[in-house]
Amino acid sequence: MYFPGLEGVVVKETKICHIDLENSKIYYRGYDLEELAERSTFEETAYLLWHGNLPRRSELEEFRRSLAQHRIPPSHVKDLLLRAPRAAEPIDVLRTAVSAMAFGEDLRDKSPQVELARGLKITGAMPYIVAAFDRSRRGLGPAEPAEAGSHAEFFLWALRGERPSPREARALDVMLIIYAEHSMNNSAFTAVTVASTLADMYAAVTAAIASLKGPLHGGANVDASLMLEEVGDAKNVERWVEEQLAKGRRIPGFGHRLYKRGPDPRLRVLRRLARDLAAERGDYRWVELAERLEEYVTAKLSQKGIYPNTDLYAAVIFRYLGLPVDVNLPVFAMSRVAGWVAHVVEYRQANRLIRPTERYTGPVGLRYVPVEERG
């Protein structure tokens, strides 16, 4: 049988994430994602995804300490960030830096404990890598805020060189929770495929970052941010959307392989978050633009199963947080790495090399003709 894009093919059993399309709910390890977004932290959520249970206070404190200990990457990775061309895309620098973290490490041990420790190193270092490269291309030295409490606060502080407000840090923290995991998405499948060869965690995460880059996956959030810039104001929405549809173009921030009967359930959290940041800024331009896009495009395209996805309001949140557009995607990777690591470790428990087949549709029986006789 032939399944284009492997749509509908089950590649593994999982206890990590359940997407309940009937009730418009997402669960991490059995916990409602919306409740986690309201009450949890990224660190606690990552622990849950990796270990299968919410940590006790002592376990969470130790996990936070361990993550913080790995915030500053090895010196050869720091040198790489300083030497990277300023014109490089931040997602490419992140991919290369994560790969370089494997240099000099004995990678033969692939036990769950060791691979989780590698996942911790990667997760801990990602915010610094993204922030330090962005500062380097702006002609600034790296910022290493040792006083930062959370993973989210550290990133914003390391990026800006000054402490973010508590609401900004919490907004990014919630974003990291929301994006941490989403079942067998393309980048998670890529990580698992690489891991099935018994390659190490660095290799699996590097491949996942490469997969995330494409505009049909994580790169779509960059397109959504550029769209907001292009539309500019809520009053321009109808004209702009009609122009795009007349040209046969897709509308960034809309459409998803899974959510064809209603909006992505994560929108409920992201919409509120965008409103909160708008209130702190006293600037409702971007959230009102997104809300008008949601209203108008849904009315036009919902009958085709096209509804808003997370990219629409994520673009608004990133804009209120002041992130450069091309940094949006690496932030997505900083979050989704929690899910990638969880899937790699889970798949290895009953590992089988992923090696799909294909259906040949080309010619057969051709005879070789010497080059001097070819017309």
Given for the second form:
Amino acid sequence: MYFPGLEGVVVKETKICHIDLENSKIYYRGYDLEELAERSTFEETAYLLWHGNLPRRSELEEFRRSLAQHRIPPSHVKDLLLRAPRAAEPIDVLRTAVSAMAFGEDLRDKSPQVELARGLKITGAMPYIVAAFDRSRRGLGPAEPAEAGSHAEFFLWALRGERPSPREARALDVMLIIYAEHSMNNSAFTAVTVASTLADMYAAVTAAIASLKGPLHGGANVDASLMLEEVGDAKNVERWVEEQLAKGRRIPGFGHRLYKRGPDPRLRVLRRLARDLAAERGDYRWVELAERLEEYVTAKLSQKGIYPNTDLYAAVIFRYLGLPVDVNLPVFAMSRVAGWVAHVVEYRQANRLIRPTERYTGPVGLRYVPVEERG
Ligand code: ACO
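What's the form predicted together with acetyl coenzyme *A (ACO) like, now that we've got the form predicted alone?
Let us now look at the entire complex, which starts with that chain.
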């Protein structure tokens, strides 16, 4: 049997995420993602994904406290990211910093509790890593806001050096919830593949970040943002899209391996969020541009099963939050780490080394010719 791209291949049983394509719903541990986006927080959602149940108040407080305790990474990681060349891509700095978090730790224990504790450390430190590198390349020292409340607020504050508005912090919080998990996507599969060898959580998350970087996966949110800039205005959409398609290019923020019969359910939340932020700013340019792109490309390509994906509106939201374009991608990683950690721990409960096979289509029996005789 040969399944290019492993499409349709079931690699594990899961209780983490269910995507109900028929009814356009996503569930994290049985809870409707739209309700979580409305009523939960990233911290609570991460707890839910990792432990399988919503935390009691005291458990949530403890979880928040522990996450916050790990906000400032170990000094060797800080040094590394502050010394990274300014031209480095933030996603590469994040990947390398997460990898370096393993240095010096005794990594032999792979029990779920210990791996979850590593997941907590990584998740806790990611916002600082992303923010401090961005500041460093702008010639600014790190900001370490001790008063910041939520994970999302801490990140925006550490990035800007000033407190974000509650609405901005909440908008980012919702983004972190929405992006936290999405079944066996490429990066989750990568994390699980690495974890199946019994390598540690740092190794699995580092590999997952590498996977996320690609433009067919998370990297599309950077491309989608650049597209918004290039198109510039809703009135240019038709011409721009036609030009791209004539050149045989794909439109970033459209198409998805799973959503071929209708748009991604997360779009409902993101579109609303984008509109709210636009209203707060009194600037509808980006959201109207995305809506026009959605309308035009859907009319043009839906017969091929192409609909907008989350990256289209995520790019709009990140623009309204004032994130540098290349920081969109590490923010995606800051969220999706919750799903990666959950999958690693779940897979290990019935671990089996992932080792697929391939069909050989090359020659056999070729005669070796010494290099001097090869002409
Ligand atoms: N724009 C224009 N045409 C597209 C697009 C697009 N964004 N995506 C797919 N198509 C076309 C393909 O060219 C192909 O056309 P053809 O049949 O005439 O050759 C057809 O739709 C089917 O495409 P596949 O490559 O088979 O679709 P697949 O399921 O493998 O790809 C993917 C999904 C990789 C996401 C693709 O749609 C894509 O490249 N999108 C742009 C990048 C993007 O937004 N990625 C983010 C994904 S979501 C995430 O990771 C958060």
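Between two forms, the rigid core is defined as the largest C-alpha subset superposing within 1.5 Å. Positions refer to the first chain, counted from 1. Since this is a predicted model, take the numbers as computed values, not measurements.
- Annotation for G8: C-alpha shift under 2 angstroms between the two forms, rigid core superposed.
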